[in-house]
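Just one chain is shown here, as structure tokens, and it is the form predicted alone.
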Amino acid sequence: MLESINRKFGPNTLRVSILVLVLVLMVLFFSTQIQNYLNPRLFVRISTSVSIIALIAVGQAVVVMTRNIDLSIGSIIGCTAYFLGGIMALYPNIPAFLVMPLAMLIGAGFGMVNGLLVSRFKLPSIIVTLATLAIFRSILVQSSGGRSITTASLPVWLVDFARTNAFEIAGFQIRWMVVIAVLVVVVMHIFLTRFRAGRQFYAVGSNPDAAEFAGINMQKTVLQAFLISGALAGLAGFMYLSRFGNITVVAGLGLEFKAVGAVVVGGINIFGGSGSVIGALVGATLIDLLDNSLVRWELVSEFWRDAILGLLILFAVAMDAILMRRLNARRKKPIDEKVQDPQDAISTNGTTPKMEEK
């Protein structure tokens, strides 16, 4: 049965079907347990919260893809939010549509650092990243000299941004932050799964030497998918400014944790090479819900908190892993049954079989 499924949806849809079931039995169960719990309130804080978050895991799943990680994206969200909110109160008329792209470009600015020392001195970028994730902050800390951004000093649209509404459905408001959120995601999954480009993405991490054999430029996907985290931070980075307004120089701090939460629990291979945005989108946004639920479920000290996310974490993984590796039997058993049939293969002795005598 489990064989017939993978062959109907992919590991991919697999996955992502089961992390949806999961989210819907978890706001059943919420709902059974915290009063009033289904609201549009709720929808509200979640989907702005989840906007942010599912920006910087998409970044992080590119990453991840390669077999490497970007544990510094906390650090480029608070700088390039205190950054960005620093020139638009120099710089208060700046045209808006601007303004984005151009948080995006200094989020790239620090996702380049990241890139470079990993493609191009070999560097491991768990130790590269861990490393600026102070780095960032610490010139965040030296830079800011103790000063905060005010709502105060920003302009009335960017304050007002995270607060307004593309649309509304039954009652339920739609943020512009959610709208751009899931355009980001729709956007990098046809990318990945139907460009060139992207599917070495796919490539490096699956089998770096067969990518490198086929003629794929390791150093520069590499670089690339640092480049895209780091834009996908900046851009999330912008979003933070607006949502909070008052940013100090512990903006962003811990979400980089969030970032890796929501690609493990989406079903993105930590070794590289599978994996959808579509399933960080839906890791996200798990993530974020039990975070939210914890706090307003009276049964639960806000001390166990982190300890329950990290437990869904390996949890995840492990069930990743038996699933995985269940599908690879799978799909194996029938290749060694048929070479195994001396009618249609070499026998196993490395001569092939005798014909029969007349």
Given for the second form:
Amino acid sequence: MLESINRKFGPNTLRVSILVLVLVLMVLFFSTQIQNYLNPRLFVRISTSVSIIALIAVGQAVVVMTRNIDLSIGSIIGCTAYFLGGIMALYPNIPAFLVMPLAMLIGAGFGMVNGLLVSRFKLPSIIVTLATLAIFRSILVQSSGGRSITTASLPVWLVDFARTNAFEIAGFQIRWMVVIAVLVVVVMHIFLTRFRAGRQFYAVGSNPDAAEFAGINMQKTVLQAFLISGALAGLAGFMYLSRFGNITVVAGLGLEFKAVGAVVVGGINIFGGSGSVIGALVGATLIDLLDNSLVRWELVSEFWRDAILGLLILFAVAMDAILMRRLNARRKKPIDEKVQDPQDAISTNGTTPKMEEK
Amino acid sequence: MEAQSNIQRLFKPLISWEGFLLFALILLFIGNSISSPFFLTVNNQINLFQLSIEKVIVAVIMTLVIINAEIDLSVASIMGLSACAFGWLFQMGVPAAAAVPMVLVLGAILGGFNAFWIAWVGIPSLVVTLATMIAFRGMARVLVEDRGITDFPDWFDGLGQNPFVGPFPLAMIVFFLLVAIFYVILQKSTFGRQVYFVGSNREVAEFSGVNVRRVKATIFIASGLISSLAGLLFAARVGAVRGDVALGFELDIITIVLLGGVSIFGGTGTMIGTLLSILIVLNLRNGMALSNITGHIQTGVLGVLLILSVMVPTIKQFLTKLFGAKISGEQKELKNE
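Complement to the form predicted alone: the form predicted in complex with the partner chain:
Following is the full complex, with the preceding chain placed first.
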């Protein structure tokens, strides 16, 4: 039976379905444990906080696909939220439809610094973004002079944006933030799976040499990945500003680890070349739902939250690794007989994109 | 030609990364001594060490971890959890003298936990230690919740705060001992060669009969043990523990090691490089603090340095292209500045 499932669906569809199943089981479990758990308010709270994490998880996913990592996301969010808040306080008359592109532009500017350093100078991304994590934050501290952005200084519509519904279904309010995040995920998913320019990210990550031989511009593709990650972090910064209103110099601190966590739980191989942004979205939702539910679970004290979260991330990744190895062992046999491509037969990580396309 | 190669031979040790670090350190010493007369005193030097001694102790073992082409993001959380475990045990009535070895064993177990997932299950260390970084920090919070634990016995606080031998506090002696021990292990022992070998090419090492799992497990267990020792020293120096002990230290520690010339891809780097990098970072921070530059900006400056340090090969390549192939030793020396 496993064999037939294995043939019908790619490992990614399988993985995302399992994650969604876990998500549903988790909601059911917590609804038996926590009184009045399943209510529209929980939905609103989780969906708005997932929107922010999902955006940066998608950006991180694109970067990780190209065999890189972006650790500077938290600082980019902090900077964007702070500078955007400053700009809005100075020029409250900027039309609303320009603010989001402006936020993405600010974020993409930071992303470009990362992208240029990694692609042009061929520097390891983990070092570059570790450094820019500190540098961007110190730029923020230096230019702020210790002052904070307060809700009072922002235009009213901006503060209200996080609380405005796009529409309502059966008592569940769907905030604009959620609509935007879902839109970003869908657009990115279509872009990455259906367009040549999107497939390049997978190609570069799964086999850089082959990608180069195939005529893909490596530098451009890696730069684009960091630009996307930066722009989405900028958008997340806008939402952060709107949701919290009061922005201090430590805004967004540590969010990069949440993004990486969402990406690895979502089944995106940290060595590049595989995974989907849908996985990143589900990973982000899982982590955030757990985070929000454990606080309210009376059986364990709220201090257990991080301990459980960390162990579950580890458990999810381990299960994924072991399952994929099994599946791959089954998959390998017919391929070995035909020997179409030596790379396929040698490959040890179960998630090369060639197989996913089937 | 003959003369040129002689010049090159003369400058070769200086052109190496360690030579450059030494040069930078000397510049830093001169600059700092000019700006403040108190800089080059034994007390100031001990003091600047003492302020971040726990980080630099962990940087010693992190050197081995990164040479082995792995990374350990959980060190700061192990430091925090160890300090909190000590505080918790002490509060439960366990005498401090008994709690210390128990905490050290705990540190080794935490390192072993990392090692299990990395070496046996085969999950990338970046992912494993990211998860345990969150988990161990969470456990520290479980143990002390939002309290602070203080009032440790005087001898324990004294170990962290008072001079131990001559003017040197215990932590500093531990640090220099560890540097000496790991220098010998890394540069002179079979195990050290294996660490480099596995780091530069894991598969070849495996085929040559190196027990890769054992090498990785040993390193991660040692990393856990030393991190927990550093956590205890932190508790002794501050005289109190809280859930956020050593929060965010991992980035500083990794920065120090990478600045010391250890490649993030593994296989290269030396203990001397790390030691020089530690001295540079500490003196730079001290110098900046003397000129009233705040902590966040100091970290930013270190970030710029980190990027510049990995850019050196690229700059070298660029200049070689610019000046053609005939670059003499002096020119290379100039570039390093």
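Each form is matched to the other, and the largest set of C-alpha atoms that superpose within 1.5 Å is called the rigid core. Numbering follows the first chain given and starts at 1. For clarity, every value in this text was computed on a predicted model and none was experimentally measured.
After superposing the rigid core, the C-alpha of R67 moves by less than 2 Å between these two forms. With the core held fixed between these two forms, A307 has its Cα displaced by at least 2 Å.
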